[in-house]
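In structure tokens, one chain follows: the form predicted alone.
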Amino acid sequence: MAAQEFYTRMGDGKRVTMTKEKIMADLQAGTADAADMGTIPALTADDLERLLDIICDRNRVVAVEPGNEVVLTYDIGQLDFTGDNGNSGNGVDMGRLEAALIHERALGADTFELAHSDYSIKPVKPVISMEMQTMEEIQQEIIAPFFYGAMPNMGLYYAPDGPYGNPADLMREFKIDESMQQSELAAEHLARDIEYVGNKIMAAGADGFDFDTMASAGDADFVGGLKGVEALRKANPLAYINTGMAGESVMGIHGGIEFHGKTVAGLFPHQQVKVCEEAGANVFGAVCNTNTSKSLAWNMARAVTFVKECVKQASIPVHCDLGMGVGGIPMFETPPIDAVTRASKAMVEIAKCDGV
């Protein structure tokens, strides 16, 4: 008699089937990678069972039971509804109020954000006037808390997007010095511009800031954006500052670049919530990445055991970043949403998350 198998997912977003034996072997070896490569403990058997079962649940979409909900928070504002599907939006046309309270008011969120359609700190500079406006005349309406979001994207101030030189370019050309000299300059330059659009936009009566992406750019990256985490912090001391990042372990691009004399290259989640603490963030969105060629187990697995240690390990909430090509979910533009829900249970009531 054939052995029964179930529906699953490959982390490309394909449908497959596998057995409960293989999907259990896939988890042991996603929790014993994430445990060798962070040098964590792995899941317990209890906590591998208890993944196996919400894999192997036949139901397409799977919940939280009752009394396990957690807050539900959103990045990149209206563009999951304006945007196309390449940046998993919907491509409806439709204002920046009206998705506000369309999340608020039909989809049950429990935050959200203002959002410029690059998403980065550098483009919202010039037009921080008119994001003021906005932030204001929508803090009219809204009653969930309403913060202003961005990506530090540090990689908008290297040539040719910005005035320094950029650090692959000068070490593919042998010049170290130089490319950490212009790596540490772009940092300081990322600190004092968020600072000053994150100043301006809670001046405007916004509630918070959610910095997403952090180190997308590597550990210099990562450096600017604590730095303008901590001066926005000391000029609101009351604000909601989410970091959000962008990756399980943090580039060394720079390689020796410190914060607070910590160097942060090569900091995995349970690890970066500590300096996230110590730059003044109240909430740390840890990321696991998805490796497409495994399978959803293998990827949830992995994911889990990264963020129940940095939960444990954090004194701050800790909401995990569940979408494309992170936290367990396939890298795919609209996520399946049996591999959706499977992840965020998991999360919640396995690796203990206090938001998703």
Contents of the next structure:
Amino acid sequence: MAAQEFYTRMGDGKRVTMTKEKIMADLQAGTADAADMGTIPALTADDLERLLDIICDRNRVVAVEPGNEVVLTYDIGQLDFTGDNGNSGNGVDMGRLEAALIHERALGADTFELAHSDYSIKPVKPVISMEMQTMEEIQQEIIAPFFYGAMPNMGLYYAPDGPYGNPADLMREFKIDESMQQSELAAEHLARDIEYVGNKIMAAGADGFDFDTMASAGDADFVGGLKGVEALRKANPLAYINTGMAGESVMGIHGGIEFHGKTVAGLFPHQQVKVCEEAGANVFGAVCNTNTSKSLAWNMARAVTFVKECVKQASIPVHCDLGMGVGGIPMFETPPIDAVTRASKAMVEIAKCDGV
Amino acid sequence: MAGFENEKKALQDAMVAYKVPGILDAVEKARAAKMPANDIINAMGDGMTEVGVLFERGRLFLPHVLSAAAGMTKAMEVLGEDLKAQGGAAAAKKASVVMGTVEGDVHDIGKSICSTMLQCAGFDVHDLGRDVPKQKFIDECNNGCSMCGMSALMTTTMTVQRDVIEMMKEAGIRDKIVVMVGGAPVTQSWCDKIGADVYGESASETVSKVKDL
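Could I see the form predicted in complex with its partner chain next, after the form predicted alone?
Starting with the chain above, the whole complex follows.
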């Protein structure tokens, strides 16, 4: 490696070396792309210099400066231990109580959650009484706020897994109106299930609900999730409700479905947060997707640009999603620690997010 | 295509506006102006490329892309006849492509978008849907498909792409097939590692790469 080059990464995790000039060029291109996509301001020259310093830091692991620490929340419950390596886990078998206590007492989690192994609203319905029992038991032991977490995952409501026609199949046959109608019906069903599951688990003592990967099945999934959040908020005025997104832009699988008169397809983080607020969320999980063919610098600048504008426009705390393939971090089963810590520091110190 | 600039622009605009009646209207006007069928098809193709770009930029959404594709498909019913009447054959398909989301994986939105865009680019697409058994990809290749596109949205299923490539080698057909891979966890490195031929970061990138093959 030439003296003036720095170890960094590509978006797929590959180790590369780059000059400071090349890193800066990628930072500029990354922020320009986000600004263009989201019609938002690009990062300032100062922000880019700060990002350059973070990326070019010679230490493998970097951290925020004292006083800049933020709330640290983990999702997917026990699965980050019990799942296999391909499922975001470590293949270490343990009970759900043990996992909760390890997160609280060993990993420094400020909040944690109980999660079903399928991590989706729909499969929780038939086992909700068991989930309530577990929630109650763990609440006796844990001190940190303990939530219930699940993905709205509206894909499970479409054929072959659910009762509604699958938009992917219908659109392939150019049955576009029918596809839209099925999406709307599925969204209503999803909202009802969220209300059912959410209210039951709150009654068992949950401190809140983490909606993970909202809008994963597109705009109708988002509307169904938002309606569910609205119902849950109405019944539980003091609950902590986090709405974490699936992607930086809401996919328009329906294309025209609205929430409170606003079309949600194509909304970016700074716009997503406003509809989540309106639904009753009190924390927003911003997501930005990683491009595996671009460098860490390009991806970090792009993600920070989106999240900075989101934080600016939000009236509620913004917790940035930082993991495999999101938040500027490479798409890799075990995200490299150098990239994870750099993206985390940038999100906190430049984008000013409230939590990770 | 000199002399048909207005028609060309109207066709492209109609595609971007994605309404089937509007596309058919623009086609009828172009035919009435005696614009050659091949040129009409090319102009619609350019419009579809623009639709793809707007889709990638989050300005148009999937139903809009499909509506534009439906308009083009409908228009081809008439234009195919025109081509024959004008002494040419109906536009030859570029190649036959089998597409599918690999077994164990039910995510097929991205794959469906890619299939639609390949179809609009003139490929003969056999979309097998999601959760496709490995052998079905091989069967389609044995039945004439010269390209095979496999999507995987999970790290737990992306390995099936490698399995299918190995099955192609065992069947002695690997060298005859262009293998395309895509999906959220799939990267160029993975493509290289398993010996696939084309990695597409997005649907439009995939189409642009295979058009150049």
